[in-house]
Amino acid sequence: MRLVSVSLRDFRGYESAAAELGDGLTIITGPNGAGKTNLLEGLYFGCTGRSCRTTNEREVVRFGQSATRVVVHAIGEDGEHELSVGFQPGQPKRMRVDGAAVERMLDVAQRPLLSVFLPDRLELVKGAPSLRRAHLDQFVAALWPARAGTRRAYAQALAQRNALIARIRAGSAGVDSLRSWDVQLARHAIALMADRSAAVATIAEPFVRCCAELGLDGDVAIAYRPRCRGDDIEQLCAELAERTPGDLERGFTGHGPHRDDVVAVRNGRELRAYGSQGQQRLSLLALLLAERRALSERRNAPPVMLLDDVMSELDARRRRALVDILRASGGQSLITATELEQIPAGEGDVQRIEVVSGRLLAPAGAR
């Protein structure tokens, strides 16, 4: 599945804009503030039904307007598909695929998978564990769509156990009533941890290779760190029971895969705490590229890479290495830059889009 075109209506700074996308590398250039990032966000919004930059989606509607609409055309082995998302603050989103309404774009088989690099996504490396857990669970769902419900089932069981803890604290339930929910929580926890562990295993070796190709030296690795020690329901129930007094004191469940983490290490030290900004940036790129390789092997098509301002803090050698990796892995990549010279694309089929003050100029074509 690849992207063919995108059209935006009243999205961020765009009143009306449309662009055709290249089969391989598409370079989006323009001065700072012209709307390059907004174009990538619009693509993401049209394919997923949500923003990759903000949780307050009122921000995506152009100032002074009441609604926005994004239409994406994609093509796969079964032909061309149209994905559209209309959004008016305060109203349900209007999401359609080939004219038929859908509830969640993320569940649609006809949409391309996307992988996004934004400068503020460095928080995925150096931020809170919750960010890495959420990212890992999204990766699990992309690898094995049938397992997407595992995380939701665990979350529901966790919410039920926490609600029961609140009733016990209020004196309306007994402690013994927790045992049945411990079993339910442990059952879903074991499945969730197994999915996460298997997903990280698929990228462990590609992550090391991508780090080497991008010039991140040293002994690097990525690892899944579950909070629980037990590997079966009985052992995990014992861990939960041991911590019940603390849970009752706090008022919520403090132990389980909702406290897990994923860590990237270099020479035995976590990059989150001990890596430089440049090393963290390279490790994030390596993670996204490793996931792309794993998804390409599993789903027979690499995700579309949306890379915003990725070249500004890379030296010439690493810029070349990144472009070479993207080309060697196939699929589509869209890269923004203030100057065309920042992207060493060389010869080949490269599509160029120039953005000037919220306007997309006619592509210069392949070069």
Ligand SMILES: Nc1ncnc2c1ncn2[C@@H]1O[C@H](COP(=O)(O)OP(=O)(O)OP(=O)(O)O)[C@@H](O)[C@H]1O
Second form
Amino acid sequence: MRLVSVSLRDFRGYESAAAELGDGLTIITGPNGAGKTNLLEGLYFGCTGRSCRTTNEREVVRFGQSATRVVVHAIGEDGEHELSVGFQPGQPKRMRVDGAAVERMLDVAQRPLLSVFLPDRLELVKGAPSLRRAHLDQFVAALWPARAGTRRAYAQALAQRNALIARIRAGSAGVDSLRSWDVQLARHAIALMADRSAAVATIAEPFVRCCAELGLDGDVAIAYRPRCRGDDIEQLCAELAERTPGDLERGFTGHGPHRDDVVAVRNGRELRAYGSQGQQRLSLLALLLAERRALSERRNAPPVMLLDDVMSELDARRRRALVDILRASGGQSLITATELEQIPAGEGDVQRIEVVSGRLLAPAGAR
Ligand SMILES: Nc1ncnc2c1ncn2[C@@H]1O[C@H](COP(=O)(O)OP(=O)(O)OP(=O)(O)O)[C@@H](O)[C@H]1O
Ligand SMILES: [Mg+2]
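Alright, leaving the form predicted alone aside, put up the form predicted in complex with the named molecule.
Let's see the whole complex now, leading with the same chain.
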């Protein structure tokens, strides 16, 4: 699936804007505050129905306006598709694919996959494990769309067990009633852990390679770190039973894959705790690029990379390495920078977009 164009109406600083995207690299330049990040966000909004920048979606509607609308055109093996998202705060979002209303863009098969690097995504490396779990589960769903339900099934079973714990604490149910729920929870937990483990296995080797190519030196690795020790229903039930007194005291289930993590290490130490800013940045890029390789190989669907302000903290060698990797792996990438010189893309197949105070210009001479 290839993105062809995006058009924005009353999205952030854009009153009305449209851009064509390149088959390979699209370079978006402009001064601070011009609207580069807004353009990436708009594209993301049009493809997913969500913002990659904020959970307060009201923010994306242009000041003084009541609604926004984003339309994306994409071409897949089965022809051209139009995705559109209309949003008026306080009202349900209106999302359409080829004119037909859809409930969730994320469930749409014709939707292009996106991989986003924003400066604040460094939280994925540095922040709470919940962010990494959510990211890993999204990657599982991208790799194997049919398995997207595993996580939901586990979350439901967990909610039910927690509800039962509340009833036991209130005296309206007996502790023994937990045992049959433990079997259910354990069954879904094993499926979820198997998916997560298999997904991390697909990126383990590409991660090491991408780190080397990006110039993150040292002995690096990425690993899935499940909370549970056991890997069959009986062992998991035993682990849950062992912790039941603690669960009853706390009022919720404290053990299981909802406490899993993914760790990136360099020379035996977690990058999250010991990595420099630059090393953390590179490890995040390596992670996203490794996922992209895995998705290209397994689904022939390299996600479109949205790379915001990625160059500003990389040295010249690593900037070049990043461009080389993006080129070599095929697929589309959009990169923003304040100065064109920050992106050593040469004269090759590049689409350029210049942003000037909320307006898009395709510079003369650009393809
Ligand atoms: N809802 C909105 N309505 C109108 N303008 C908005 C809205 N939200 C943000 N802006 C404006 O968008 C501009 C920021 O755009 P953006 O973040 O895309 O800039 P940028 O080109 O990425 O800059 P930088 O190089 O500093 O990252 C700001 O001037 C801000 O006031
Ligand atoms: Mg920006």
